[in-house]
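Quick heads-up: it's one chain on its own, the form predicted alone, in structure tokens.
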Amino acid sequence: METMNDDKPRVILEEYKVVQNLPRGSTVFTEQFNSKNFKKNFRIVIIRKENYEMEFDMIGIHPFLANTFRRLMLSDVPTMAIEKVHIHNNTSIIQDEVLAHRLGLIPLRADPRLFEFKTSSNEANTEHNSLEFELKIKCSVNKEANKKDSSRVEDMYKNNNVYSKHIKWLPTASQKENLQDSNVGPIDPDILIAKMRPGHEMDMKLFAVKGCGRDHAKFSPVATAFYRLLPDIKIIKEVEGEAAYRLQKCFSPGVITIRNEPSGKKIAVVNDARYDTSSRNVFRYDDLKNCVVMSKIQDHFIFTIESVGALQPDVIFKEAVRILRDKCTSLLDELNLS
């Protein structure tokens, strides 16, 4: 095994086990926690941003507090979500339960910043606390099918699919003055609801209020939040020809790329090590699994949150750090009084 003569805590991934490789000096993991060192050494690079997913690392962190800004985001992050459905009539084969049930999981792009907590489930709806809307669509033979000639569902009725798209909001007191509709709707408008057949229809109320994801995971923001640490990869004797080429498919694609030398050699190089999966098929070849050495840095996590489009993903974690800063100044007001 190759030790790493760096400042990294790393663990090597040998061929059925993995080493751990502290260096020398003080790391996150040995050294007792001081704020300015911290400071000095955490950094956050966010790496890619799209529209609802988001790539970032954060370095120089303990585990610990990586997976509780992970849980804060799938737990606690607040977000709003249908809650209770008023069946006025459904004669469609869904179930009442069960169409509360897939109602209830329609993520809303409402602001959950912008309502507050209800204390109990018997308080009344306000504007600030909820928001209502309107299910009420009815399928029907759609007369004019006989002039296209089509056997075609579409064609043939009117309102057989019921999307996302029909559920209407109905502001209440000032909630049309301060919020507009386009914000405040299902994210997606083709969402399937139910397929209906003439005779079919549904007529409800939807009340949507403020929650958080360890209440039930319609409430959780995020479709997923998860990290892992950084991948090395070192190579640490030369490889070169037919095997640079075999060393190259041991890892994923664009990891390892062979270089041409002036004097004619091919020879295998780390490219970037950051997508590898750690697969060790290099162990599978006697010639070359002594030379390359694969560790992964243990206080460098690469994080991915993919938001389900309420808030964006930055705001997400913005959010959970903002909900981890009060829990902790909660705890030291209690420590305190006592």
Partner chain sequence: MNSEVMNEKFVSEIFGDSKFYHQPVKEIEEKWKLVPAFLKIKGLVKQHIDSFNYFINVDIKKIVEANDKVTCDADPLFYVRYTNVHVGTPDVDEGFNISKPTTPHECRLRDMTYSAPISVDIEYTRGTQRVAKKGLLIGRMPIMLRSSNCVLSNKSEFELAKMNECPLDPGGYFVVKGTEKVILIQEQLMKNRMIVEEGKYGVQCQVVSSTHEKKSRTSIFVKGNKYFMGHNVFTDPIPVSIIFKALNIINDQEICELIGIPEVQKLIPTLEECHNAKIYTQDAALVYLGNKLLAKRYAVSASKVKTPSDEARDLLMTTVLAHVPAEGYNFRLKAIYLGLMVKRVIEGQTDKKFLDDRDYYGNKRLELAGSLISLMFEDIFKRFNWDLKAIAEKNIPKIRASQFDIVKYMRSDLITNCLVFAISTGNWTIKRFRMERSGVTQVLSRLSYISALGMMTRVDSQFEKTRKVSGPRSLQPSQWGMLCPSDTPEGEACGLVKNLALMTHITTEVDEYPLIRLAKNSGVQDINMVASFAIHSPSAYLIFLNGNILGITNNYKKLIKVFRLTRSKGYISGYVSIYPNHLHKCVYISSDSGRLCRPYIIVRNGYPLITEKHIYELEKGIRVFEDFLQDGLLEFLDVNEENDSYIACYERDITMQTTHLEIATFTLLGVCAGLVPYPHHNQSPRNTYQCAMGKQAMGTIGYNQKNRMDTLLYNIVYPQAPMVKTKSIELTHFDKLPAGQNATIAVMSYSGYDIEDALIVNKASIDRGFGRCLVYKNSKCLMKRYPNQTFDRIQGPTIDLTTGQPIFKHSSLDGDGIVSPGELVTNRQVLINKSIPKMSSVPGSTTTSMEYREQPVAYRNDEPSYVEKVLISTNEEDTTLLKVLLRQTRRPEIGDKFSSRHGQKGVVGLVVEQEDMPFNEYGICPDIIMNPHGYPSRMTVGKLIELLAGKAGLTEGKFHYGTAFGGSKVEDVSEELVKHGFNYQGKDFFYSGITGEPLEAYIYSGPVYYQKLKHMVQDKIHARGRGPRAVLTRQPTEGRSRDGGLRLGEMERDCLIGYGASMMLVERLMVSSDQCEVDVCNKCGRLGYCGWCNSCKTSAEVSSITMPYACKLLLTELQAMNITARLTLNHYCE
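Next up, the form predicted in complex with its partner chain in place of the form predicted alone?
Next up is only this chain, free of partner chains and other molecules.
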């Protein structure tokens, strides 16, 4: 496929591989980084921000930087998670280690910025580096008379399911004053931890500490954080009639629309390529595959941050930026020292 001539750096999605397209002018890829230019060209556009999910565009940045933010969000932004479990009693069928592992993966509502890292695992728990919880629950036979005839487990037994809402926060020292009750605890109340039957019992103390995703995925503040490049689709040959509808089907809904020409022809035109999934299904049709050029703009990143709930997605991003800054300054400090 012939290269496209424009100013933007892009990759072209061919049938069997992705090829680089060389733009005429200079781009972030070719020119040396300078902050003035960067400031001029760089833009962030927030598209969508829901409770735990956020989508924004980052334009005019080199992929290494965009990727750095993604990586930092995944594994360097700290959160609180249950790390140590003191099991006093566990007569349920779930094994102690597995139970502890499950507890660790429960996302906790606690602002990690208010806590310090534990320097070593032996360090004593203080109000500044840990949170203490309690999970104490016992399953018993439901004695309520009106539900005697039911054979549904939830009617027959009490506490047969242990949910994350059963985890109780035990504030230590001044935590009670400094933190609000609503700010600490499991984010989702309905995470199933274990199933029990009468006679089963759990009694344990859970200790949450601050950690980062590199240690264990449970500390990661995001379910996932990723970006994709902005797709750009160009129809280079007119597609009309039945083929146009076929072309429309090859892309995600809304990408291609059919325009009714005054002449009565129905031709396919690109409406909005942003939400195309790069499925490249045009290549199934021999007659269509030469009509379209699919490409992606290489310095336009569509970020999606799916927060686990401890931090707002925008906060996570800001944290990531801060961490990068800290890392840079500490590197510079180190360099200056020597």
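Owing to the predicted nature of the structure, the values given are computational and were not obtained by experimental measurement. Here, rigid core means the biggest group of C-alpha atoms that superpose within 1.5 Å across both forms. Positions refer to the first chain, counted from 1.
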**Message:** Asp314: after superposing the rigid core, is there a C-alpha shift of 2 Å or more between the two forms?
**Reply:** no
**Lys289: Cα shift of 2 Å or greater between the two forms (core-aligned)** = yes
**Asked** If we fit on the core, is the Cα of Lys265 displaced 2 Å or more between the two forms?
**Response** yes
